[in-house]
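Encoded as structure tokens, the following chain is the form predicted alone, with no partner shown.
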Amino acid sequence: MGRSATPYILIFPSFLLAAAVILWPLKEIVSLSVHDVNRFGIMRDFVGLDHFRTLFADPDFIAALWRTLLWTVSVVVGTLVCSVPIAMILNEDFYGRGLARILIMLPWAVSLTMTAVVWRWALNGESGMLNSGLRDLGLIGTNIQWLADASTAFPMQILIGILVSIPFTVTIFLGGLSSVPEDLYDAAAIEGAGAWDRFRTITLPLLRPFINIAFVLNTIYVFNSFPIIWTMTQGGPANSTDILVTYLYKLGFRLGRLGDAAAVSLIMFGILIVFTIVYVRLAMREEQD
């Protein structure tokens, strides 16, 4: 047995298991998407790409597709922008740092569904905590129907999406910041570099690999995120907060259109595959340069 073949033999069982877990469901979804399927999952005639044509003729699907892109970009960018300064503060040595880290990480231990339930109560248009607080401060005179109005429901869900994504992202950045040698900052301080210069020339370049990891993982995670939007509004009012994953759920489990739901799954899978390939190639090219 050649030594060069040993790594491939060792990872083969894991590869086989991963292939079974991923490829078999993928094959079933592809099969569902090209057949006429009744609501009990029984496949009948082969229909080719009819389910895809139906989807792209549906304005609700197009709206959900664009809203998914807005949701993903807003949450991921907002999370990265907020997490960098938080991680830098938590990386400093100050009294109570351990407690501060626990408080930042604590929401990570709570399920997304429970978090969404709490926020749904807080944003209740009649008895919600947010309306009560704003009225006490004299900022509003009448209650705002946060989740019953399309103009406020989706922005509030984006804000909550950012809040729940921060603990995970801060954890990644703290790992990156702990690997930056303090000598670099001391040398920069001796040269007269200010705080912004140290961040721009030392922290940001050395943190970039961790930002790339957080960007890719958060994008995949947020793109497929279901609990927040479903628990708070179930895609309402009038489908105005639907993203692809909630639209898919409605097609499959409310309307019984399993063929269309399978087609949505494949479209989502394709979008994430293309995004991952493009981003990884760009990141590799940047590292080579």
Contents of the next structure:
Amino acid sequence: MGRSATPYILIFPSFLLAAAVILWPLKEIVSLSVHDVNRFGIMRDFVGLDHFRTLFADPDFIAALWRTLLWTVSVVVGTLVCSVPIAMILNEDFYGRGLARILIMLPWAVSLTMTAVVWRWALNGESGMLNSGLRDLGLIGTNIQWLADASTAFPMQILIGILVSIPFTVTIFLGGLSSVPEDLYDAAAIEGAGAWDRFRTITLPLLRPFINIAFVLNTIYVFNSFPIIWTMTQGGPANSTDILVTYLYKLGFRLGRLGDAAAVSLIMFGILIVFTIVYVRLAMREEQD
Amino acid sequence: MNRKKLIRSLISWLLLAPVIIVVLFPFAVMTITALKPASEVLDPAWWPSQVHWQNFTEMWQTTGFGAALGNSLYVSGLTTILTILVAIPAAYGLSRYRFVGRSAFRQFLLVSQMLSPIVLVIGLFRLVAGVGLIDSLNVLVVIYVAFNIAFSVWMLQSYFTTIPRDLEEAAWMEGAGHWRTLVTVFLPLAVPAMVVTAIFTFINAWNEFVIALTMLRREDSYTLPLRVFSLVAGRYTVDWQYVMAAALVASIPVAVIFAWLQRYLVRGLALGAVK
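Can you give me the structure for the form predicted in complex with the partner chain, which would complement the form predicted alone we have just seen?
Now the complete complex, all chains and molecules, led by this one.
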């Protein structure tokens, strides 16, 4: 066998595995989304775009679509805004830095499902420790039923989403900051640049590629994130905290509307593809500048 | 002691305090609830009147925790080993060879990174149900490996590229074969990247929820996240002291390993993320 076959042999196992587990289900979803499917998964007549029409006529779907946008943007932006200063502090040399780093990274080690279960209990209206903690501090007078109403449940879920995304993001930024040469700051300090100037002209530009990668990865993770909302409210009360993933799961595995669920999958796939293409374009244009 | 550093430390901790309080809050809730006697769990007071350690042993007996722990260890361990074994050759191929389809393969990896299991869950369920393998932990492993390949190949490849080719060439000159060079020269240099990739894969598999929720039906095949979830989902009465004890026991070992390896993650991720 010649040299030229070697790289193909090397990549073949990973390609085969990923293709089997990703391309085959993708093909299934495409065909489910254009056929009439009964709740036992038997495919019947070809129905074209009917499932998509059903979805776009369904106010719950439209609401979930908008809520997904709100969820993704809030969590990703919130995470990036919190993570930059946290990473900068953790990059400083101070007593107990090792401990501080470990504490900030801690949520990463706990599964999202467990985190969500714990918060669900902490946010319990009658016996939850958040209410008792806030009452003890005199911040609230009466108990708040956090999860009974979307106006408090969804913001709480966004906050938890930010909290669990911070460790990964801070880790990426810490890696970025550790590659910034110290003498750049010294030089800037000699030239009389203030802290904000140093941040704007040195830290931020050098952190840029790391912010980009954190932005893309977080967007993909958060957009697809299921356990927090599913564990805390299952999209309730009355679908008011549903995002696309939880809505998809309900359609598919609760209501048995497999065709509609497959159509939601494809819409999500489409959104992710568009996002990635836009990002790659932007990133490439920046590189040329 | 350095006075300037002392002041800086004080300011740093002060600024980090709000985040740290929020981070530690769920751990406090877990610990305190897990130590409350059953009669006080629904009482919203912070501190229990007495510490009830028996919750841990009772939880272990009543919730099937041990079996779930075993399942999680099996699934995560096997996933990690297989992912690394499959990803190393692919990453090596990508970093050392120029070949037709190289960029197509990279794009394929990018797309598979984008598609998390939840987007494909309907199709995956049909695939698995079609071959009659619902409830099989090995099927779970195969799915996890497939979804972890992209990230692992990416990480390993960017690290492999930083290992100078000269080292391998020198070994070839001295008469070592390709295979021997790979095993004795190249791979030892790549150990840090493999460790980081392995930790990531392990934690991903350990924490995965939606595929486990969909594919596992019988309680004795549940993994830990599913086990804990099933203790609270759709029940009228929840024994919160057991749930919190279970969550605590499931979280502490991973948190300790994580704290221990955290510095490698910073370095590894920095290398892998951007290059």
